[in-house]
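In structure tokens, the next block holds one chain alone, the form predicted on its own.
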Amino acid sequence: MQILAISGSLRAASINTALLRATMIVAPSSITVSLYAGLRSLPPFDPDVEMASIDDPSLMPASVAAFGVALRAADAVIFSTPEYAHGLPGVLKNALDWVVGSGEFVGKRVAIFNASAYGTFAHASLLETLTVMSARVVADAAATCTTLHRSMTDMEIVADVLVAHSLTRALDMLAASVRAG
């Protein structure tokens, strides 16, 4: 099973990205978790470009096309994102805007991870956006890790037995949802 992990943070030392890397480490051998690293390369969403590329796919920016390919290849997607000014980081919202009309999230199983006890506004916004896009958010596959510290590495997260168990359980629930159809 292929799962695409998307962090809403561009920070090199992001706890959200570290949480997703930890998820890659604890994943059972039947699940491959890949971290999407292309948010920075996506241009600002442009509906004129999106519309023009329907008739001429060569007009779609290569980074946007690659994002769509990565989403279509995934059986499920995991998001972990910080909150900025009570909302999603612009770079994550921009990425989602590029695929609203193309349908990559229709029926796609999605889990939302939270690297802190905060971020409820961002997660509510992400949930709303994914719902509008017809994604199937798997509530049982959510993971909220309130014990994490901003400077933790993926290996430090994995060493926390409770967090590692929470991540493994979330992966199991997400995989079960995908298998159930």
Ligand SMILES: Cc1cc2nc3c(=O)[nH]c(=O)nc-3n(C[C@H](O)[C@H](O)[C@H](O)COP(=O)(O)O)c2cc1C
Contents of the next structure:
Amino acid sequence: MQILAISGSLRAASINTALLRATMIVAPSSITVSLYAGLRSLPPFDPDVEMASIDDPSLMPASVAAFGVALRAADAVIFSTPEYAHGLPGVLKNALDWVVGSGEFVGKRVAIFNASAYGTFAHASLLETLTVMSARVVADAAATCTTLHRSMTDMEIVADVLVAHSLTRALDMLAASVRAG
Ligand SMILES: Cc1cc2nc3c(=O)[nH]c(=O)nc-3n(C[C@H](O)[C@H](O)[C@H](O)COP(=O)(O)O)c2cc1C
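What I would like now is the form predicted together with this ligand, since the data block earlier showed the form predicted on its own; can you produce it?
The next block holds the full complex; its first chain is the one shown before.
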């Protein structure tokens, strides 16, 4: 099973990205978790470019096309994102805007992880956006990790037995939802 993990943070030492890297490490051999690394390369969403590329696919920016390929190849997607000013980071919302029309999230199983006890506005906003895009958000596959510190590494996260357990449990629930069809 292929799972694409998307962090909403571009910060090199991001706790959200570290949490997703930890998820890659604890994943069982039956699940491959890949970290999407293209958020920074996506251009600002432009509906004119999107419309023009329907007639001429060569007009679609390569990074956007690659994002679509990565999403279509994934059986499920995991998000972990910080909150900026009570909303989603612009780079993450921008990425989602590019795939509203192309429909990669329609019916896609999605899990939302939280690397802190905060960020409830951003998570509610992400849930709303994914729901209107017809994604199937798996509530049982959510992982809220309230004990992490902002400077933790992926290996430090994995070493926390309770957090590691909640990540493997979330992966199991997400995989079970995919298998249930
Ligand atoms: C511009 C900016 C705005 C922020 N706004 C919020 C906020 O509204 N609510 C919140 O809980 N944290 C807010 N934060 C804190 C970040 O969510 C927090 O630092 C988070 O750990 C960053 O995630 P990262 O380590 O994955 O980059 C803000 C941080 C920045 C830089």
